[in-house]
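The chain below stands alone and is given in structure tokens; this is the form predicted alone.
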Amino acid sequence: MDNILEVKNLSVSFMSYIGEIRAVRDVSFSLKPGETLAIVGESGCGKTVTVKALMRLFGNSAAVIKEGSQILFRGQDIAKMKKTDLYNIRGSGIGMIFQDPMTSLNPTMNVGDQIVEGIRTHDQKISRRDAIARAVKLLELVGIPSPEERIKNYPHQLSGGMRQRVMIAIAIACSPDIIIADEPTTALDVTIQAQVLELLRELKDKLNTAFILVTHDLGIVFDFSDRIQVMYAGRIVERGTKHEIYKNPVHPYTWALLNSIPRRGLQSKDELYSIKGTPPDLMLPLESCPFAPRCDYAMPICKARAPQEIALSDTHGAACWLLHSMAPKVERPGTLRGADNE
């Protein structure tokens, strides 16, 4: 199956008063019909600026999508596209489920209106009769009830939950071939994080769609994702099935997530594992392994050298001097997540 996203060299900078902050750096990623993405890394590792990359969604920012990336989207390259062409790929090509839905929507608008807009403007010969229409029938596949009556509210008067269900309305309105959920369950609470997650698996299957969903919390991917990038310093330090990860990390960084995850039969009184120290700053040429101060197994080659990605089948692949031949071997902790998803 030919791939519907390929990704190539993908770098971002975010030029300031102080420097360049290079907050991607030559990451490449595909994408075929119908399949699910994740990719995982703490808050600022470049994951965001990554999935924004792919409409180029920087607004007024000082973002700049280096010379020699590519964002290849059915062929067309969206980092060299016109600002008009760009038009038809959002939304109608690729959706994007924002994070913060109460910051997303505009609250001078009800959400039938919001709606309908999106949908009027890839198909600018459809009534606004029948998109209103349209927009109640995509409130009822998004679970919230009597859409008719909610067609009419602001989002002032939704729940959380409620305006994250419009949110995924809005991004599902004209039928894209992907949809980016960007941590679109952070600001919400346990119960409705649950509920949105079980949306957005029902809507994959119903429409066959391909995802690409982003988040700090590897716990929550399993269920939906079918393959899962690991991000740090705006790098891929390892990639692979949600299998291989789960069942068989080997970068240091990705040990470290799963071993925030909690634990079932956690007591009350047991002590959260946390990363120690604090990420790199993205203004320096990072040309050792990023990781190399955090990580408990690094090597003086770590803090001398980036290692480069190293194939360990077809599917998996990882950035680490531990799988060089010449590294001592390591034990991953005992206490991963991994062993509890099966």
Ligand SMILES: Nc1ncnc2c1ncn2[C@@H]1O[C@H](COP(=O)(O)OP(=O)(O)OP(=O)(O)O)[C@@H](O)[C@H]1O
Second form
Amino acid sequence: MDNILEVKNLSVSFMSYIGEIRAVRDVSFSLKPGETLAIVGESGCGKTVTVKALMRLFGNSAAVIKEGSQILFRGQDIAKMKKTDLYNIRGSGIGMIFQDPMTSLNPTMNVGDQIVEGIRTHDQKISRRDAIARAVKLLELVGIPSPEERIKNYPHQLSGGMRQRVMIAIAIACSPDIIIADEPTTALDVTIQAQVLELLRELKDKLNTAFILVTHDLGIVFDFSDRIQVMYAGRIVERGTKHEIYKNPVHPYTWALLNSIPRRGLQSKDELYSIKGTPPDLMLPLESCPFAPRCDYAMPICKARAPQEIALSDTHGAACWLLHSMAPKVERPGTLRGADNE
Ligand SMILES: Nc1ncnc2c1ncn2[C@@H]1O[C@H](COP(=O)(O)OP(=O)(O)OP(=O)(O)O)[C@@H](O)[C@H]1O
Ligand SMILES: [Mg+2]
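Can you give me the structure for the form predicted in complex with the ligand, which would complement the form predicted alone we have just seen?
The complete assembly is shown below, putting the previous chain first.
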């Protein structure tokens, strides 16, 4: 099947007064229709900048998609597209769900009007009445009780979970081919998180949309994703099917992430494993492996030269010197939690 999205050599930098911040560095990946990709990594690793680049949603920030980057959506390059074509793709081609629905919903408009507005921007022929009827159906689909009543509510009259359901209704309103969910549940409490994830899973099956799920928590992606890619310092350090990532992770950073998944039933936050050391400096050029200063297995080469991706299968690959044929064999830690999820 043809890829619906192909990202090739995507690099995004912020031009700040202290210099260039290389937030995303030479990232390539693709997505097939109906497939779900999870992008995972610690705070600041470039997940949001990557997915925002897919829709060129940088607002007034000083972000620059660097020369040579390609974002092919159905074969058309979003990186070079005219603004008017881009507006058509936002919503009807690619829908986006953000972390905090309170800041992404319009506080001055009732939720019905916000959904109707979304529907009518992309379908000029639909009457207001039909659009309202569709908005009610959408609210029903995302599990909002009494949708005919709720449609008149303003965002502040809804709970956090309900607001996120409204955001999801807006994202799916124009039946996009791809839905991007950037940390869709982090702002919610644990039970509501599980409900919203369950809703996304149901919708994914029902609508057969491709999904990109962005999260810092490898613990929630197993049930949800087909493939996983792990990011560090703006690069993809490991990619694979979910089974490859959970059963046979090879990058020490992926090991550390798997180890930071909370154990089921964990009571105290103290027991959580956190990755030692400080996150990388994105101003530095990539002359070495960015994870080397925090890596228990770092060799002299890791601090001298950045590793290139080495393929382990058609779908599995990682950028780590340990995979070099002449590197010493290391055992991965026996305590990884990923296997619990299978
Ligand atoms: N508006 C901005 N101006 C300057 N630098 C920025 C800006 N937004 C992001 N960055 C830089 O880009 C890097 C990647 O940011 P990004 O938001 O993609 O991280 P993330 O992986 O989504 O993290 P989180 O899990 O916290 O959401 C940050 O570490 C920061 O240095
Ligand atoms: Mg983010």
